[in-house]
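Just the one chain here, the form predicted alone, laid out as structure tokens.
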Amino acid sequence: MRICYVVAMVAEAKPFIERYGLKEVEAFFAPLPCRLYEGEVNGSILDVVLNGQQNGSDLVGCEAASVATLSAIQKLSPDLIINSGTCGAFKGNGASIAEVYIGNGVMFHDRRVPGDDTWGTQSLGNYAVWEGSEEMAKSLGYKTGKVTTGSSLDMQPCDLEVIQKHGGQLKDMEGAAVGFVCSLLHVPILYVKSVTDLCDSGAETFEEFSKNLHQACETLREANERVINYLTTF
């Protein structure tokens, strides 16, 4: 089995890469900025693909995630893509900082395209997730939630309206873009997310995100170890 993680930020991936002693394959995606780390776990190949950096900062957002996912699928032919990273959530839904969720759905919350049902359906996305997501979450004791994706860290009132209308629980900047590419190439996708900020807490988003990033990345590492063990001994 070949499992490929697509991750936006070094901080999100580094604890996991170090835990498994994954080695970087230099310039594998050149001239693209994406970076590949590779190793073997329980007889399965484990790849971690980072979006990369530009101008000294991690490439976050939908465009970078789409490029990384497409490149990873075309060059690695994985059996499963895992989009792992941090996210916002809602304390009104019972979420707490550094809590881990398994995604049970994914959509965009900021693609506002007027028109008939067909245009609206395409804009929202609502891509399928790996069919074993719910069972795995139950087995590992994690909550499930619908991931909604937008291109900005903040959330406008119109974004919140879409999130609430469609049952969104987790807010990120990459998930649906990764799901979109996987839907085109028919590769199953699993979402593993850890909460850095509570969208309805009243706190400034970037400050809360920065304050909680390290803690969320540690619980994300622990969750990914359990996920990998589940998948490779399943």
The other form holds:
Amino acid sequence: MRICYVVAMVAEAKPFIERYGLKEVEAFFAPLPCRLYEGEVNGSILDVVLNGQQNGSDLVGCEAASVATLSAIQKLSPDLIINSGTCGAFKGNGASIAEVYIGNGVMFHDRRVPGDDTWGTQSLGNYAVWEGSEEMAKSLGYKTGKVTTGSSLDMQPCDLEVIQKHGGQLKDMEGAAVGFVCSLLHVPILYVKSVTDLCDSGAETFEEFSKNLHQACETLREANERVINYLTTF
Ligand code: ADE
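Next up, the form predicted in complex with ligand ADE in place of the form predicted alone?
Shown next: the complete complex, the earlier chain at its head.
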């Protein structure tokens, strides 16, 4: 089995790159900015693809995630893509800081195009997730929730309207882009997300995100160890 993570931020990936002693394969995606770390766990190949950086900061967002996912699938032919990272969530849904969720659906929340059965529907995405996601979450004791993706860290009232209408619970900036590419190339996708901020807390999002990033990345590493163990000893 070949498992490939697609991760946006170094801070999110570093704890489990170090845990598994994954080695960087230098310039694997050159001239693209994405970076590959590779190793072996329980007889399976474990790849971690980072979106990469520009001007010294991690490339977050849908464009970089699409490029990384497409390149990863074309060059590595993984059996499963895992998009893992941090997200916002809602205390009104019972979420708390550094809590880990498994995605049970994925869509965009900031693509406002009319047409219920044409571009409007296509723009929302709503891609399938790996069919074993719910069972794995249950077995490992994680909550599940729908990932909704947009291009901004903040949340405008029109974003919230879409999120609420479609039962979104986890707000990120990459998930649906990764899901879109996986849907095109028929590769199953699993989401493992850890909460850095509560979108309905009233706090300033970037401040809350920054304050909780380290803690959320630790619970993310712990969850990913359990996920990898589950998948490789299946
Ligand atoms: N990543 C972490 N928190 C986020 C939020 N509130 N919105 C989008 N992406 C995030």
